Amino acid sequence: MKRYRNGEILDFEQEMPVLGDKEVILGLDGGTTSTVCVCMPFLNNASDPLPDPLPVLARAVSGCSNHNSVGETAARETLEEVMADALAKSGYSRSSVRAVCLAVSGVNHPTDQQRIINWLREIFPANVRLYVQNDAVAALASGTLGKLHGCVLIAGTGTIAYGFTDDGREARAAGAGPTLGDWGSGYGIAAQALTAVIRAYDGRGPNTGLTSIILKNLGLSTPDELIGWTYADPSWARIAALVPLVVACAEAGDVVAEKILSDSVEELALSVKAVVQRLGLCGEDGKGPFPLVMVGGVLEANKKWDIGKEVINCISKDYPGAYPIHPKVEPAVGAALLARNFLLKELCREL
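Structural coordinates of the indicated chain alone, per the form predicted in complex with a further copy of the same chain:
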């Protein structure tokens, strides 16, 4: 694989015609399976309501940009490529960019953030504002249209809860990966289902309908073949893909599958409650309103056994002011709106 120096991928710009003085913003959502970048015009009037639909000039997609999964060099190249691609499609060059918000999974610590900003600084001119966030922040912004307030719960292959207050405090819970107990995630649900099949087989646990449905789906004949199956490919997404089988089994009344889903609901709700509690998002009386943005396959399943709905019920018992939002735009657009809001705030401070 060819390796580029920083900024080299963006060199296509030298051959481009100048499109005028319009200013644009890049929003990027980098996950473990794919990375999406959108280019939007910089809507610079803070008092105007946002247009509906939002004007997206261009959209580009690439692979994984989580440095924990693919290493730092490959992650950088993916990020640079997808930004170059979005800019090329929009017809604008780097000199038109006012702000970039990179929301990337695997950003768990200020050192991760600083490393990416340092590298972006070498690519973009000094006047471009650069913001780096965990991908959960873009998911929140996709529900709140750029406002950093409230809590987002993501539950796909992994899970994380992330919250922000108006005065800039933030808190997160979970999002630590399978080793560190993200039991409410799609991976967590499916791994517990596989475990239940093994435990029923070797006599440590009760019989369950999960055995036949999972073995049939995987084309295996006995539960001990599951050991080889899990070793063969440790990808979390491959395990998490079994969640619909667990839901189907619970809907058919299987007690073991129901218990796994109920435990997952408790875990997911607990993540949100921990964030709300720490930030005081619910106000002093515990009943104040706050947005609760719900994102990810586990919460969107919309089956009879509706995990997302149960999670909301569970949270509402403690915090009746939580109002659930299912975002209508994708997280990359959330990231672009974040970049806009960050930039507008900076400009206001400079007045």
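Given the form predicted in complex with a further copy of the same chain above, I would also like to look at the protein as it appears in the form predicted on its own.
Below: the lone chain, stripped of partners and molecules.
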């Protein structure tokens, strides 16, 4: 695929049928594990309720787009590829795009946002509105259907808590990556499990059923071999994929695995509590209602050990007004709804 630049016609655009003058929006959710782009029609009447189900014209998936993980060049190539793929599947070209919201992990500062906007401006015509957010913002919007209010907790390969107030104040906690202590994430849980296996093998820690279940799953004979396995490819997602083994071990009654999950619950709850407290989402009495959007594989229900449920129980002890939302749409759709809402607000200000 050609790298596209403003004014250049892509090969796939030349082959497209003409589908009319419908305007579309693109929403992207870019994480450490994968990147998803959806193309949706631009619903330009703010007073009309959103249709159910939401109309998604096309969906495309690619790899990691976190520049902290794969570098800026590879991240850009992934984002370009997934946007081109979504447009090709929808049957529309860049000339039909009205707005783009790119929500990617690793966007932690206004300079990150501006750098990506400058790059996007090379791709899309000047009339296209461009918005860049952290991927947690799109995850929140997927639960609130585009409204930025409340708190989202993401716990997948990585973890972050992000919140907004109705007047636009925002705050975040965690999300700094495993090196800086994103405990409670899939990576954090699995890394602690691997450490527990090595500690038990050395005699520095208690014996644990994690040893047998992890070695069997990886096709290894002794804990010594874990060292080579880990450093052969220490990618965050590869390590995080071991989380189901930790959960299974905890469900079987292993004390070490149970402690790892209990500690993770505390860490995840602390992230949410920090955001809620800084923004005052719970009201002056600490009991006010606010949406808590729950996203990520770590928070999905398990047979006995339901991490998401335990996190909610822990948060509710201090903030009983928190009401959990498990989104019916994916974060990429949330990003598209953000693009729509941001654009509608700008158009209203211009009237």
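Here, rigid core means the biggest group of C-alpha atoms that superpose within 1.5 Å across both forms. Residue numbers count along the first chain shown, from 1. Note that the structure is a prediction, hence the values are computed from the model and not measured.
The Cα position of Ser221 differs by 2 Å or more between the two forms after fitting on the rigid core.
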